[in-house]
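Next up is one chain by itself, shown in structure tokens, the form predicted on its own.
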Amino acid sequence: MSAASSAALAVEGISKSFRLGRESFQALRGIDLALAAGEFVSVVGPSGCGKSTLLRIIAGLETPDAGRVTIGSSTPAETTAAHRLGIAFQDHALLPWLSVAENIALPYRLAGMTVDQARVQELARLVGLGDFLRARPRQLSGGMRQRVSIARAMVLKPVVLLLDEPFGALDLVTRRHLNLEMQRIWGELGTTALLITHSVDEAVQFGNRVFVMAARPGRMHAEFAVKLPRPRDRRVTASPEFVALVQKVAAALDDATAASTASGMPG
């Protein structure tokens, strides 16, 4: 059995091009990626390398020109229709007139399902908002609003969780705190997760593996296994092993950026 056929999430030979006026450019070329059940994989790359395009294809929001994506044995469209795909973006996109509990419960209502109030309260507690169920988004800090977004993405027990720069708009102190909190949440739920990020430290802190992308066209440039103990708290992130791996990934990212610049193609 191939790695792709046994994977919780398999990306096979994905390519994608876009039109810019009369010109066409290739955003992705020959992307392969396979995540085992319960694995957390990070993808980092320079701006314009197609990271978010890749995530949108996995989510079924874009159609590839070539290749395929399977989530278990299903297509992204089938997984979405079954309400088994969770997505959290940099923009939390909470509905301002709904409470924390109502925002978390929104996927139930959109799916025409009866709200599992116990599940909503469990996730609110898990993300540290058990005492804020009736609060409106305007009454929450940026970090708290992002926690609501993550709880909402996980409320229907997705088989795969897609995270597109979920902490990118936060200040550094809040971001570091949520990095620790998100690891704890993932550790309790064990959901297969794919993180798109610009932060090398964040990629290493979360990932069982880290992939580095190059651009023009977007392609996988390097892969690193992360064999550091969990939880990856401040003690681990201050260790020589963590620092050394971050430096290796950063060097690969520098190489990928240089390769992208040298290609001279639009991106």
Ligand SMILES: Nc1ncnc2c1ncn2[C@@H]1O[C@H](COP(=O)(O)OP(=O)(O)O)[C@@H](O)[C@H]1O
Contents of the next structure:
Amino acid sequence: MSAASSAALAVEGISKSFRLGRESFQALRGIDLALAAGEFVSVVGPSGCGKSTLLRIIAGLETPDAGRVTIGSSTPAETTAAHRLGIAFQDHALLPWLSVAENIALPYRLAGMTVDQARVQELARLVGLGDFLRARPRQLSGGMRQRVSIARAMVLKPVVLLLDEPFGALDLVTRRHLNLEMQRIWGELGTTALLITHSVDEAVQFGNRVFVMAARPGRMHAEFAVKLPRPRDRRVTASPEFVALVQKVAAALDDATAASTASGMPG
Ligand SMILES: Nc1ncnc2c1ncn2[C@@H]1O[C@H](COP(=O)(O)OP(=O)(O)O)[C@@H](O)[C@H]1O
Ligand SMILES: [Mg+2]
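Can you swap the form predicted on its own for the form predicted together with the named molecule?
Let us now look at the entire complex, which starts with that chain.
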């Protein structure tokens, strides 16, 4: 079996162009990516390099011009139809008139399934919101709302969890705190996950591997294996090994950004 055929998530030769007025421009070219079951992979890259487009293609929200995505042995459309894809984006889009429990349970309703209240409560506890089941989103802090959306993304036991800058809108302190909690949650659930972030620290803190993308066209530029112990708490993130790896990834990102600016149109 090839690496792709045994992967929990396999992205093979994905290319995608968008129309820009009369011209067409290539947002992604020849993207390959394979995640083993239970693996956590981070992706960083300059703004506009196609990270969100890649995630949208994996989620079946966008069709690639070439290449294919396989989740287990299914297509993205089949996985979505089976409600086995978990997605959390930066704008967490909680429904303000629903309680925390109802927001977490929303995927059951959208799927026409009976709500598993025990599962909803277990996830709420897992993300530290066990005492806030009846609260409305406006009564929560930004970090708490983010945790609701992450619980919601996981409620139907997704085979793959897609995270597009889920902590992007939070302040640094909340982010750090949530990062640790997320690692714990992920450790307990063991879901295969792909995280897009603009924070190199976050990428290294979470990832078994970190990919760096370049832009115009969006492509893979570098890959790093992260062999640091877990949980990656403050002791780990203050270690010379962590700091050195963050510097290496940041240098690759600088490199990728320079390569992107040199290769195409501005902006
Ligand atoms: N639906 C679309 N139509 C046209 N251009 C798009 C569309 N979606 C994304 N793009 C363009 O594709 C490029 C990559 O976008 P995106 O994937 O959002 O980048 P990133 O998430 O890395 O910042 C950008 O130049 C963006 O403007
Ligand atoms: Mg994006």
